[in-house]
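Shown here is one chain on its own, the form predicted alone, set out as structure tokens.
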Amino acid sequence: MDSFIPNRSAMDFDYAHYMLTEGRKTKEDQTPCSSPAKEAYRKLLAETLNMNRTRILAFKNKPPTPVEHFPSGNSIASAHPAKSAKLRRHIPQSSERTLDAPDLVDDFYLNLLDWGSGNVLAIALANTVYLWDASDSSTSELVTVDDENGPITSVSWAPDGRHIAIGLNNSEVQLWDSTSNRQLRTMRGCHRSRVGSMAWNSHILTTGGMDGQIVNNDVRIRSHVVETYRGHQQEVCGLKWSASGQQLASGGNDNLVHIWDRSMASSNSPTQWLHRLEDHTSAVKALAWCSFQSNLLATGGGGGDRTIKFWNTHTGACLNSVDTGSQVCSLLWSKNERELLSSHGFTQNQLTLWKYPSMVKMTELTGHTSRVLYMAQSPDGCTVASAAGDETLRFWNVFGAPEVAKAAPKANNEPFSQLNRIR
């Protein structure tokens, strides 16, 4: 039950004592005034001496009168919104740029698009790899393979943004230097059939094949096969290393997701998985490690599954599952916000931006007329490129720009910096 405590600093005790004693007697003994003028004088005197109050106890101070600093009706709060209130980000609903991508292979199990740290986008179209430099929008051809070796089934930039791996339909993997347009080596013997997925971990190139095998290749040495992971019974169509390089996630056409730990790898025998995740009911190609929580993995299922699932890769627990209503082809976490972007197939062929962890849809981006098979993110995390079966490559400003901290003034340590220069 609430209690009311009088505020002593707001009370006049002398007046209170008078009202409880003499004031009441005065009212009782009062006789009618002889004239209206005397009555008016009494009221004026009571107001002047503050004797017309009826309350004795005060529970709070009287609020101060607001001071208007500006003559206009707009308050300061409306003129200057609170800094803590974040403005809603505008997300353009149409693509910023659209490029033709003729002969793009419409195959769910391949990985034909990658954006390197050097800000160059690589895309494989049939037997040719093209490079698009985002800094000047120039396009160049890197390599065209022979028909007996192609088509190209996967591309993946090395962390340095200079070297690129190219997986082929004939089970070989080529390594190229993009600055000199020179082939450095061809790695053979990794797989028995096409190489549809690849992922880098420093100098280790991990490859996944239609044969269900996952192989770690040390590109620095002649005998490049250093570890083999066996767990998938069908084609490996998704591979992603965690940011720490400690855990590898793999997805396959057998509806399985495996988590492999680098510390458990063995060169003598096939490595045992850390977790085998069996909740999906269709092929799993879409894999994405969270950018702000190291042990959080998002996975997306194919047309018979249509869900995005979230996993704690330390425990193997499924944290959440969201039915998207259509085939999930690719997943990307924002580098700047707690958001996840997914690309889809039939019926809308859309890109969907989700707020994490509520998984509320922030927006849906449409424009592709066929399933959006591949997505890649720019190095700064702001722009996403999407390639679809409609043979177009689209660029979307979907993720917010990173907040740039105000740069501190540089200390000028140059000798004699205080002197004026001649030129």
Given for the second form:
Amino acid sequence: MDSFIPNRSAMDFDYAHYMLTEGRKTKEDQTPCSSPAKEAYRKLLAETLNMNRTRILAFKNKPPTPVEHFPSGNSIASAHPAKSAKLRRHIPQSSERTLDAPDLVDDFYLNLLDWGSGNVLAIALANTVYLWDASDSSTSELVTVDDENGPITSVSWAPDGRHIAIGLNNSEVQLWDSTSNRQLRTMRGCHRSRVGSMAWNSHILTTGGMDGQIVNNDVRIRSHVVETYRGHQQEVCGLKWSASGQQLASGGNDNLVHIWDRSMASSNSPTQWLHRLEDHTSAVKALAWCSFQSNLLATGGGGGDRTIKFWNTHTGACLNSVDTGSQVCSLLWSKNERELLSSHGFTQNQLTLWKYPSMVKMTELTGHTSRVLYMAQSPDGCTVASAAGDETLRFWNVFGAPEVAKAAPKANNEPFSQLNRIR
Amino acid sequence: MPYSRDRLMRAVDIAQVFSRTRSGTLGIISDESRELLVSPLRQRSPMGIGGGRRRNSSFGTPGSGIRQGGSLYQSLAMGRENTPLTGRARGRGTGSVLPSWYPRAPLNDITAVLRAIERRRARTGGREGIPIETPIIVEDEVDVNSNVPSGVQLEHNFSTPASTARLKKPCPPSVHNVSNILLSVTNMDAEESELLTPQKKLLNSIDTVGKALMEELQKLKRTPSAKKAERQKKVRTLMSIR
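So the form predicted alone is up there; where is the form predicted in complex with the partner chain?
Once more the chain from above appears, this time first in line as the rest of the complex follows.
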């Protein structure tokens, strides 16, 4: 009920009295020779003690004070305002930026896009690898291979963000130093046909080939093949190491997903898989290890399967399966939130953002006119780059703008808690 | 070949090579150092350096070797996941959103261009629904005059009936014949639209316009005033070398 009758119980009488009598006096007392430090201190003090109110009269009831029985860091009271801020996060529905990608090969089995920890994006267009520096939007060409060796079938940045591995159609793997634009070595003989997928685990470069072989290459030594994983019958199109580097997930055109564990390595014979996951009914290229739960793996099936499945990689159990309605080409977990981004093909060629674990669709991003085969995430975890057969490379601020990514300051109940001394 | 082979024998600083043996924190052993250190008597010029180039010139020369290689591979993209069942049409560049005349350059920022195309498509797509017009009219709105090759300016002048009023240069009456030709081409194509893709239609119309243009130019050349001007020019040249 609107009325101009003040509510006495909601008023702060002490403050009201002070403002009517003392407040004006303090202002007159201020001398021009008070130092900036004193001024700042005075202001901060006033702010913290809630002295900057201009109103004395109150018309609504005082908000009930939150009762904390067990004070803890993540109390409901402090989490509540943060949650509403999360719900209100605005995700732009169109790409922030689009770059031309002429001659990008439209082949499901290749992995032509990778964003390195040095904030440089690498993309392979036919026989050439281009580097795009995200900090200044500059483009440079790293290498162009000969027609008979190319096209390039995979690119993968090393964890140091400086060295980059390039897989070729002729089964070779080249290693380059992007800072000096120098080719360091060519690794031959690990595969019999094209190398379509690669993944780094510190000094080990794992390569997956059209021959179904997965090879661990130690880039520091001359005889680089140190381990082979045999299990896939057809092309290995997805390859990802877990964050700990203990487990490797691989997906193939044979509809299988294998989990390989380093503890099962043997020196004289090919390593046996830890788990063989056979639930998918199409090729599995999309693989992503969860960023906030260490043994959780998400996999996506191709055109005949169209599902995203979640696995416990310790036990091999399937935790959930969601039908997305279209070919799943790529998966990315958010580093900031409990969200999963998937990219799709026919008919909408969209990027879908899911809330985890509810798997509620948060948003769908359209723009590509051909299936979104390649996706990569920026090192700060806020931006996603996607490339498709429509020969465009698009950037989406789907995981939040850089400011949002910074940790929100925790709610403080004590005044001056952020200062370590007064004066 | 990206670069020519250097056959000169050059002295190689072994110490420098050794310090370059291991690259970075990853400790990758480089091929070059392995070969040089293994056989110290054989001294060759270092290989693999300068593989990278900074290319800032525009890229899209049609028919270059690299492009052909890419498209050749493209036509061979096999596998269940690559079949047309997934909705991908065959042929190079069918999925490309940029008009065929737009100069392509790797990682060129085309955000503004695409937005303009989308806006134009949203506006004219419902009204006329003729795909041929789109690339010609887009030129009007998009501010890329500096990048567009001179050949396109020609297309812009021979406008369709819809944008006749917006002609920038005054054109002779003979040019209107060309717009009539375009109209007839449009009408003709509307009947057999199921057989021809928008790109084919565009190519056909470009051919027709090109032919008409050549005819017009020939006609202009044959007028008495043009012949007189040409004769005067010849006389002047001969007099100067006398």
